[in-house]
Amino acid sequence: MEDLKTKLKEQIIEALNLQDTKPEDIDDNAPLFGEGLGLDSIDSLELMVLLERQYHIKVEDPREGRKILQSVQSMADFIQSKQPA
């Protein structure tokens, strides 16, 4: 688990062209939205893709998608809930 943080990490800054941020910037569970990492709705969609791409995850219900995106360990979470046994 604490591999696919790091390298969710390591993907969202570069997906995200986060020029500045460390993956050791980003704290498992702080939010990446608002006060957090300061994302926007365009970082969202981004992320999305990044899930599609990555993982071969399609998140369509947008209420899903908000819950997904909260913190780097709840995205880690959803991609190890989807992964096969």
Contents of the next structure:
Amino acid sequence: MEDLKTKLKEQIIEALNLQDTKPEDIDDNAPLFGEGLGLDSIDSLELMVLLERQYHIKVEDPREGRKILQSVQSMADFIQSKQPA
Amino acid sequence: MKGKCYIQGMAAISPQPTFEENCFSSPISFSTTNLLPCLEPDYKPFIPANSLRRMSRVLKMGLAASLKCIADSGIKVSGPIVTGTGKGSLQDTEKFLKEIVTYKETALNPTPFIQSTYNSVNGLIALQQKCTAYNNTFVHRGFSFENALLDSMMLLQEGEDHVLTGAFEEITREHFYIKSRIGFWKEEQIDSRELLSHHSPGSVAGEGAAFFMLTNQPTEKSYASITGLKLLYKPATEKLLSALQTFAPAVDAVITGRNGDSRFDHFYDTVEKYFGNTPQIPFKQLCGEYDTASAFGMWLGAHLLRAQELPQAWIGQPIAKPVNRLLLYNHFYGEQHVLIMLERV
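Now that we've seen the form predicted on its own, could you pull up the form predicted together with its partner chain?
What follows is the entire complex, opening with the chain shown before.
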């Protein structure tokens, strides 16, 4: 799980071009939007694309997306729940 | 021309250090690859980091140049924004198209698509300035900047106090390659400083963003006034000569878009011959060739009119003072021709 979260942070930094941000600067449970990283609605679309490209997971329901993209922890939990046992 | 049009502020990002203060004291930059890329400034003082991370090159260049132009003019209230671009954001367009292929039309990132639209720069300026006034981007190949200028001048005649007018263009490696296959650039690699002494087909590629705050009233700070504008599409020599008569005879110098392309030099030869001993000031050795290069020529001419001098390294020759009337003549690969009359304020 820790490896997945670290990898996810690296992928978020690259996808959103978060200059001057390192994986260790991102708290697992900090909100990604508003506070924390201060991301916006365009970023949320880009994170959806990231999930689809990197993990082959398509989020169909936008309400579900809001919960999944709350934090790195919630994203990692979601990815893990979709991976075959 | 009925109304008056004055350049109250301006800014340019180009292959030369034009964004810096005292840019004319810097040596001119050059290239030996037939591609003159812009010298990009540090954008952080102009654009918030959170916005900057998402922008492609031409968006950053356009927005930063426009903001510096607004600051230079001293005008605080936003008004109409009119720009021209031949190609818009090529970097975003290429990224979006490549992703369509790579991801088989699924999982497409929205940002490059949004930013690949031609009016992205205008939108960013308007958002940044909280401006809800008239907002238009002209995309007419070699007439893009010229139509933006024409529209701006008409807006001033209709009563607007000021209009932010600009042009922006970028070149990418991919686009450079595509255009090289259809003969836009020289086959032999040359030093861009020696562009005009290489008479062969093609020119060198360039790019840039230039913005002007145009007003209907002059001030002590005004750079120049624009007193004439004529656009000609694929003119015969007689038609070009007839257009030149509108501006002759009292022209102190001609700013010429001569670009070393032997296929279209005859147009510049016609203008040079018509004006006899009038000094010819070329500018494409500084900025390269691109759809909206005449915006750079206008920026250079306006500087010359206000300062009454420019370093010889930039304009190739000393110019006798006073310089009161400058005619800018440029064409884009023999098709879109423009004549802009600039006068000292």
